[in-house]
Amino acid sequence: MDEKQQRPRRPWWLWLIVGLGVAVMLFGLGAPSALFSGSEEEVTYDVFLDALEAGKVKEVQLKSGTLYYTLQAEAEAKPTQAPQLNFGFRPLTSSKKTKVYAVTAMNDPNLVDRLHAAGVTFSENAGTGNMLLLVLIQYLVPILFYVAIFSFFFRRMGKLGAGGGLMGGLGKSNARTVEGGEVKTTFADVAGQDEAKESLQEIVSYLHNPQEYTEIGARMPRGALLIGPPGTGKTLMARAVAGEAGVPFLSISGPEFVELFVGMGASKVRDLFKEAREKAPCIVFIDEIDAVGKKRDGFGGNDEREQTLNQLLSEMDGFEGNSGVVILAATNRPESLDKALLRPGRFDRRVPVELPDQGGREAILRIHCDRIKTAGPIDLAAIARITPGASGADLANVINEAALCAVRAGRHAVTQKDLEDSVDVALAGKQRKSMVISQHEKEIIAYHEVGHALVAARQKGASPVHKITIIPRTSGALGFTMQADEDERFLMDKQEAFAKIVTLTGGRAAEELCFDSVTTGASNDIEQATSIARAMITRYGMSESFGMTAFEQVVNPYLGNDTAMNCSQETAARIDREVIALIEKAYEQAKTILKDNRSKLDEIARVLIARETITGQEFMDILNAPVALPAKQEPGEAENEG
């Protein structure tokens, strides 16, 4: 290829401006400087007519119904021809010193004769040249310029949104796809959803072997909806359906439908589901579909989201029971969805990606420690153990917190105390090292903390203590207690909940008996106090009063908890004070439980001020010991002395 072949071609748009430029150029160049620079001086037709008469008048010209003329002394004086570039008509005899005056020309029938007998040289141009070129540099030249911006930013944008930049293709779906064979997910990857996995299973063997389906007369699930809390895995699991069956896997969110423009949107479903067509059979996945699945209002509309909602029933509801394409969406709002998705013949298989319990916690952490470096001993079931409600995503970031606390201590692996420090960073943040706290605020965290734990301790019901510490962490706690169950929970009786509110209150009530003041460090714990004392007397029917009565709904199950209540203000009224009476006596049962064991509230407190951490092993050993250990009295003894 020669240089002429690789030298890029130039659009036809800058080929334009600067012929344009040139015209201009010519035009200003080429123009007579009488008539365009706007330095004759005008007189009225009368004076004329004396010049001429008295025979001073040199030349003339008519332009456009104006007569341009020189006098015969001025053109006289040091006579010069400028070299003028001409446009059809012959540009006036006279020097840079030679002035010229303009008049209105008058409907004189005997000009020229007066003009001929005077012996005067004279013309007339009707300015053709310099009209057309006039007209093209006023109308055409904007028009022209217009047409090549936009037809600039058109081109740029149908390249951009070829490839889902900026305006996303004006109704193409943009979906990200991944041929078969290339997603290498597969359900060994999943780990902690077993019942999900089985129920996606009948989708891979559909999308494997159709016949065995249709010759007995069953028609596959249209589409699987995949519901859970944030960071289960539902994304994964899709991904895993679509490697596990070898078969293409189209990836769209639900925000990616909703355009400003009407109409786009419902665009990008049709060319979703006619790209998903062209590569049957395959898996189209909608991640967030309540992004644009919301319920309808019942008063009609013709906005761009119910718009695209019609079209996506359309569409569903189109599919042939044979075509191949199986549909998948994962959403944590599977409340708010409109009933006609959820009919069947469309979405109608539910499938719950639940947070896993703790012999799923234990499977996800050992999928993710597979792929780093280990040291020593690692007991992952003691880390499951102290994760409840984590999710399957919360663990993968345990892992990599893991990692890096490792690199930081200047170790090639990992060990099981990176492991635990980094599920304190998962909860409460990194420990913040150049915070500077106080001799005797220290000293009240202390005491706060070994509340909490005591108080746990002497319960019937209540869960062991796994760690006290009282380093100050990035999230804002100056300290925390960790409890964690020896065996998966999932169910609470009513002593159970009361002993968690008396020990959420033994922090304030061991600020208040040691210090006779209290502080701010108990507002998370009076938050969760009254959280589970209302839902015991709201939800789980565990008040005398007010007996299986429900006052209060879960209304976002998936993301917070979030409830409504459903009395009269009368019944909230009431309802208000059963929850006041409530935590207060779990708290003077708190109280009670610190003064009868006052002595080791005390020697247990000094010890967490020497060492600011102490595990729940350490904890019990010296609550129940007969008698204090001098070892570990000492380091206390001498920081309350100084």
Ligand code: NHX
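Positions refer to the first chain, counted from 1. Model, not experiment: these values are computed from the prediction. By rigid core we mean the largest C-alpha set that fits within 1.5 Å across both forms. What changes on going to the form predicted together with this ligand:
- In a rigid-core overlay of the protein, residue 590 has its C-alpha displaced by under 2 Å between the two forms.
- Relative to the superposed rigid core, residue 611 undergoes a CA displacement smaller than 2 Å between the two forms.
- After superposition on the rigid core, the Cα of residue 54 moves by 2 Å or more between the two forms.
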Second form
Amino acid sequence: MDEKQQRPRRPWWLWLIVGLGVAVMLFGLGAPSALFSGSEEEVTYDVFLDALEAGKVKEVQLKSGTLYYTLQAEAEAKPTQAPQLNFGFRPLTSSKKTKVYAVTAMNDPNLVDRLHAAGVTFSENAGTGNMLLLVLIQYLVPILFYVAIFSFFFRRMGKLGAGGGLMGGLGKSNARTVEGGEVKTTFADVAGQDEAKESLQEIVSYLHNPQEYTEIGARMPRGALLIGPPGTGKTLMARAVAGEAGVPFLSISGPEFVELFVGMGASKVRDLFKEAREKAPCIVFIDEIDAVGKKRDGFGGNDEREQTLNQLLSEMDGFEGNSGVVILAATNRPESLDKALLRPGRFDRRVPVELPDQGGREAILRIHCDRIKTAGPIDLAAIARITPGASGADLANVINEAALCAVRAGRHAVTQKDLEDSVDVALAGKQRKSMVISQHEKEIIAYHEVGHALVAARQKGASPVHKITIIPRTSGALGFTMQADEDERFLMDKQEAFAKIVTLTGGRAAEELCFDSVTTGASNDIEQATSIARAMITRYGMSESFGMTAFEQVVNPYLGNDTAMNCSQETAARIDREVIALIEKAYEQAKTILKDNRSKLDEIARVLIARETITGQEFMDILNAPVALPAKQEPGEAENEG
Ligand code: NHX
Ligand code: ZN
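Could you please show the structure of the form predicted together with this ligand, as a counterpart to the form predicted on its own just displayed?
Expanding to the full complex; the earlier chain stays at the top.
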């Protein structure tokens, strides 16, 4: 970020308190021994009693459990040091040179009577004058010291955000503010979200020129809700609106409202809107608004959160139609938001920010690629093709990993190969070169992967093979087969879905066929195959017996594909049986394909073991080459030679 973020500086008094606190701790203010250091002589209680009975004691002062006394005879004679700077402690007697004795007071209830009888001047030193200051420093400073330390650490942990703090934070909203004209992000920095940009363009033009809208009597949307999966650039988009409009950008994250201190959420909302009104026209951005905007349920629930939400709702209502404050909020769980937030007059505009399509991915890659040095031909369309489902953040990461990879290799520019390797890293983790795999296991892995590839290549409706590798990865994958479509697909027909399952079972089928045993390694394939089969039956109406009935719903579409079952127990059991049958059918088909292509399977597996990684092209070349049978050729060659 090249933008200057305004972070309030730590107040000077914080340092003062910390300094005083350290001083108090080091020097232990107020301890009597410090007040009289060096000047008094410590004696035992019996010595004191003897002196008292002998009538030699002249004056006694009690202070903090210690008796300080002077003797008659010595009162004038023995010189001692002048009293030092002491907080509120009156020096004993008026004379300047008196030997002072100190004795720890004992539980001696009759002492007062005896002192009185002996005619001794005695008092308890309760301090005068400066005593208030003493108490202040003795008690208040340490407390302030701990509070300061506490708030300091919480701030460092980022819990209170910039400008927060236990003390400094009251009356502040924690919003990070970027002043108008300083937001450098524009729509040009956001790639592949043309529809979202178009929706927000209206807000930009309103902020530029509000009178055009007020003249006609139009009311601007007060808020727009950016909805989409994580990493799609919702924050970037909001920032770009502020950048395009050249207005201040106030951003705060939903969870910041409700954290740490109970009761602060609502006041933070108030402060935020106060700040926004002062800075208007401006953009207020609330990230992850679902943290505060979750549906209010009937049963108790989270009181703090609901108060925060209520405050937010009433603040949004409080805006006059054209106050110049536009609120943008982002969420990836729109279904969980309170209906009251979504009604007109609040977040009345929904702007979907979806995962990019192939063209969008290429555009995003281009933006990030322009920031790094590259060498040789770079084909970003090819990278876009092999990254279906990747978000903008994923793609940014791919480019950055590639740059890091180039630096690691001691090169000064990124090549296409760096980019491709970096996609593999994103999918399956880094290579684990140190891992030693036995020859037998290598064979199993190679046959497993070639099994997938061959089954894919020999089926209608399966995506072409892009790459096969048996280099183990840090994710735990021992090898993988990557498929990639030439053009982006938006629909999948039943045949294609089934072909996918067949391809997934191809790995295990090859293991069984060639080694007559199966391994645990296929677990991931099995999971994927099962979830496709289940979805075909319960969601896509692709089962003969159930037809177009839905038995499962996707719970939150933007965060994983969690589903909720919605059927009777009998149906659930029938669905399970159908899933089993479908996968069984796929597995048999995969085995048939591999049996029919057994020699190619052996040949390609051998090549794969030798090279560790082969491209889809190399794979197809071997597959389409006329049958090469080295087992039969070798004797022939031997004959020729002999
Ligand atoms: C284990 N790994 O967990 C060992 C180390 C059958 C040749 N005991 O099906 O690597 O068993 O076609 C992404 C994708 C872990 C991450 C798949 C992490 C699979 C993968 C389990 C190949 N390729 N299995 C495959 C595999 C395993 C795993 C993954 C992942 C194997 C198989 C992993
Ligand atoms: Zn597999």
